[in-house]
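Just one chain follows, in the form predicted alone, and it is written as structure tokens.
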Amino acid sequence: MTTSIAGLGTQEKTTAGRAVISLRGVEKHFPIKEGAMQRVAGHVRAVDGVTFDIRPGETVGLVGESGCGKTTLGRCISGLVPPSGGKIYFRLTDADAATLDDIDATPDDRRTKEQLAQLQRIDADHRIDQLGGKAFRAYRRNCQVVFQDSFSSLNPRQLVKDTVGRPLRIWKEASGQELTERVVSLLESVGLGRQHLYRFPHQFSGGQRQRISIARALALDPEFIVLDEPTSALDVSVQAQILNLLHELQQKRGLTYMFISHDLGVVRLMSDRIAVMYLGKVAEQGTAIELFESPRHPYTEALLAANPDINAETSEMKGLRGAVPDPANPPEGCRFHTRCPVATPICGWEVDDAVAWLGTHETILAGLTGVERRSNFDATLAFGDAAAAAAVGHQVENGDIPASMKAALESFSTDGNKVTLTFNPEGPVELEDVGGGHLTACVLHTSRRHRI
């Protein structure tokens, strides 16, 4: 059953000229960490190089399976975890937008002053990591966040009136009585009234507990507001009212949200633009119309084909198959090529995929005893004995090997109890412009089609 929600997603924005976010290659990679002196082994790579805009008064849908970095990217934005690597700017104009883009399409060692000193300043001025004490805190201040768990992100020992109030308190806003008289209006505004003002979390039901987390995020009228899974914990009705809510918010106060859910037909609702994350990276991205009626990656496909409230009659794609792969060790070339059924031989197959696909078979895995890797590409698998490493070779032959892995081996041989593979090496697939701002990350729509 999708929730109704009348008007969302379908009215008019305005750019005015700059972007409220912008984000240029943001990362976040966490430590692996092991052993007793706790030595960093690897890095799990969360974010993994994001950009796209969030323009004034819109709503940017953020979406994709669980652990795809969605909620990372939210506190990233929020400033709640610093970034590893890439820069987030807030109220960046499009005329310093446009310097940004061309100083960071030039290599670093062919910079000019004028670039450095421009560059220096775009970041001084509108970088949040950089940002310093007031500057940040102004940040703070007009970028707040709903979280998805209503009843933890409030204190179960402080009284509404005490919990709304506090960003007002915290910046000398209000106190007294018209400190309680601004908590009243704030809670009006969201469908509660004075009567709850001394009452405690666990006395609200989880809707009205969303409500009075709205309340506190608008408490200091924000300019950008990131919704982290806002209504996912709720019934379906009390969804539609929360979204209702949201959306005459954005109405009144000019409001700009990031929306984030894996819950398709609300993003559907809600938005004005998709981003459709994957493993740390944005597969698809456009606008709400673009990427339901004319999606342009096989995993924006099966996202569809796996929500039944969603083309559950047009849809031809089969669900997701397998698992998501480890975000410390990605895949090469296109990162879903490992699970799509429309994988082409130039996706990026690498020596993982072909260990993974002899782990379907697992008396020939049980022969294998180690890898010589010369790159992710190319190495030597040895094995107990000859004849194990010849099933391999039977199998690569004239087995179940997936044609486009078959079609990406560059080379194959057998040596005694050794197997040598060699397949044709590929580069990440980055998104691209296929029509009026749609983007994709997908061979089968980008400059490497013809390659295909």
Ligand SMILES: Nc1ncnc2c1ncn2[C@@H]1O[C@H](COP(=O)(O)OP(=O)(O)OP(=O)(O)O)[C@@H](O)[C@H]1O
The other form holds:
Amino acid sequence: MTTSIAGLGTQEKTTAGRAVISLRGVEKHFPIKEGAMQRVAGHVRAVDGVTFDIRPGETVGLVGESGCGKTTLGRCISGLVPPSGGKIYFRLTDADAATLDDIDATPDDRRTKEQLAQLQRIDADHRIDQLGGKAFRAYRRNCQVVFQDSFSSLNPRQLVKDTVGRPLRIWKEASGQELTERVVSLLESVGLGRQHLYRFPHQFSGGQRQRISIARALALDPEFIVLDEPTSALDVSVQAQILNLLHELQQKRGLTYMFISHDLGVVRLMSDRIAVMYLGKVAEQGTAIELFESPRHPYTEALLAANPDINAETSEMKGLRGAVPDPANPPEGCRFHTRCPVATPICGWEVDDAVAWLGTHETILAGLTGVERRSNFDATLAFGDAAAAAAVGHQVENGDIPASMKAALESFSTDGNKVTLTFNPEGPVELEDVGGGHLTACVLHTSRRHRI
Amino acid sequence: MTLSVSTTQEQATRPLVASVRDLRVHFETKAGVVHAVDGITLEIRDGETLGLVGETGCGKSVTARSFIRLVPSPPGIYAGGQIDFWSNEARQAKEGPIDLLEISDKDMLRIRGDRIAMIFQDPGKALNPALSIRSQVAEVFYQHRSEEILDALGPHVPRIVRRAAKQRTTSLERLFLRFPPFRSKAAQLRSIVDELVAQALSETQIANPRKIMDSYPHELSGGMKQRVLIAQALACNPDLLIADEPTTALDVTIQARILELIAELQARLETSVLYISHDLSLVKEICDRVAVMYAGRIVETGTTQEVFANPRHPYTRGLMAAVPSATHRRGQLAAIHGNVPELIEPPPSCHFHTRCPYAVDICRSMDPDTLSVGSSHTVACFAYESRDFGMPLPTLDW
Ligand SMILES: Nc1ncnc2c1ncn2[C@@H]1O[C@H](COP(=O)(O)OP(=O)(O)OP(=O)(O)O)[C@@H](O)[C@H]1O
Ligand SMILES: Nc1ncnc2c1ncn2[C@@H]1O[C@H](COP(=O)(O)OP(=O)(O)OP(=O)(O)O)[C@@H](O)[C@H]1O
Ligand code: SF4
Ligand code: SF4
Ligand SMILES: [Mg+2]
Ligand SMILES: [Mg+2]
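Now that the form predicted alone has been shown, please provide the structure of the form predicted together with this ligand.
To see the whole picture, the full complex is given below, headed by that same chain.
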């Protein structure tokens, strides 16, 4: 891309050699406030270090369980909320991306003047929270969102003509008769028509309202649209209409999509590449085919195993045991280790896991009087009497403790009424390439594998 | 995974648990009378899982609620038909069925939650936000298992404690229960019920049942609330469990767990299940038989195997073709065009005619009959009714 900014109403033509959106370590932590003073008691780590690119004309799917941060990431990308960490770039050229890689690899105090100047230029031209004037306008026009809930995202008191025409009016693109004609042609492009201009949202079915949301998102002829569960509230028959429509629009207008959904069948159909999210982080990413036919991450496998498939002769529909961990206090090591059916000793076992396991034995923890936690990996549990501590000791030595949790114990001792547990500390498991751009964050497939 | 294990032959000969005949439920609205359920006929056999599928608004929940007469009225009216029900007890005593629409309110109160339990579509709304989970599950035990509880209390139970176990105490009596000589028996009663509640919750594999008992609905996630409802529904060993989209709001991994759970409990208690869903793939996995509903009517029924291998009704075919799968190409999903019609006093017709690619004049002016197209496969479509109409048989490819 040349550094010139697309003029209003015209589409950026040079798309080779750049990403539409580049995420670099994006974080969004929401403060948890408590009490009358609204003291910050911690942070919900809704998005916790996400890095990937979205290239022109492709559809990147984002899947994961409820609460894993899909919507929050979508809102960060579309500029509706500022990220609390990391950077989001719009139309970053590959050359600039390489420059950024170099600069990021250089420690802060060793950066040259030239590097700093380049950083400033790239940020001003591409980083969405620092864009100036024209560049910001180009981003705003070209990045649109369609939400899941078409009911609450359409103003109930606005006629369709005003809802769809609003972006055109705000951007002074059209007015009067011309505006009406533009709205009519937008409505026609989503399968509605002139007869719908003067109706209110409640006079439409769910599928029709979703079409209106799409028409509104198309009004400024954007390059990129975040589709946040656009069909989750719809029946399959209507979903099929909307998915076909989205594909047709993408073909005609060269659109780039980020497609958020928890429906694996839908994401598989619509996406070229897919990122699987778990607790704010990407667990695995690759082409749709790679992920569905040779998933590497046990979480991706679990999602696929739980998904009923209408074409399969018989499928198992296996569920995952265990609750989804608290995103304010995510597990150490691999975040999935608390539920992973194949977790290894190096997956990040910690004190909380031991306590949770002891908690499944109704009476054992009843005598617990205090916990002295030196770190997430190292703590001393105090019990009312020595017998209770000895019972815990007995469970750890001989009970049904998961073998890999036991193997992760560096030391374990009972002293009077106290039990001290120390696990081998493990750092977070990061994404690594397992071949041809297929990334996974699981020790079974990455560089730590030799330690298992 | 199928919820119950039995062959088709076995099922056809199994005794009936419920038989719905020509059920009609209407709603009086300003715009006119909505025929939400417009003459449906269904059978549920002992120990089987019947799936009821269809698009939003087609009348699934209204049908389900009719079994326990919980359709809000007004505006709802039971406009016709009957729902015969055979409890296990009645069947063993070789008694005939009772008509759930005819029995007295008092009898219905005894059946509801006892012989027929329902898991409602929205777990948030089905739980009382102001009461702890303990008291909401305990309530079920007090209502339906009070005899067992009294047995566990041993002999010589004072009358006032008996009344407490049946939740018939007045506020003055409840005050007496706090003091000797009743206090210790009352405490024993509470601990017995607590034990039952904890056991019911732990059967649903909820983590930390004792802690959950002390929490309130808003402190629980959707999946946890759903498990509480399942614990409640199964606490009373019902003969028929009606599950109205119990997993629609949940993630697939949790959905699969909850279905395993219903399957385990069903295998143990031999409960029959009416499973309502709009998810065809799910119904295919877990049901023995399916009924497909469209705009207040049943358009096709059969064993899951028959219906999925050889769907007959154009609507069923359309629905199946619309589910995205690995074989679809992007942009080439088969969509059913148009929308579900208004159900306000519909004239005689096939309700699907506005969206059906095979519709001919007769479809717009007469109700199709339900025909048998296999040993236990029925369809309501003129294309199968008579060659005289000269209609081509609907093909599989939409
Ligand atoms: N404004 C906010 N303040 C505090 N916490 C928030 C806020 N928005 C989201 N969260 C939390 O961030 C986490 C991620 O939420 P998000 O809505 O992004 O999840 P999601 O993946 O879109 O889930 P779903 O599939 O249910 O839509 C959740 O734990 C949520 O409770
Ligand atoms: N209280 C009511 N007043 C008026 N109409 C009602 C009422 N309850 C239901 N209806 C109508 O009855 C029809 C059937 O509703 P029902 O809730 O049974 O649908 P459903 O198949 O369960 O849909 P969903 O999949 O959305 O749960 C709908 O058209 C609805 O508008
Ligand atoms: S690193 Fe892999 S094996 Fe270990 S817990 Fe995570 S997903 Fe499971
Ligand atoms: S009866 Fe007619 S309109 Fe109805 S499904 Fe059959 S062919 Fe279509
Ligand atoms: Mg979301
Ligand atoms: Mg319903």
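Residue numbers count along the first chain shown, from 1. Computed from a predicted structure; not experimentally measured. Here the rigid core means the biggest group of C-alpha atoms that line up within 1.5 Å when the two forms are laid on top of each other.
* Note yes or no: does the Cα of residue 135 move by 2 Å or more between these two forms after the core is superposed? => The answer is yes, as the C-alpha of residue 135 shifts between these two forms by 2 Å or more after core alignment.
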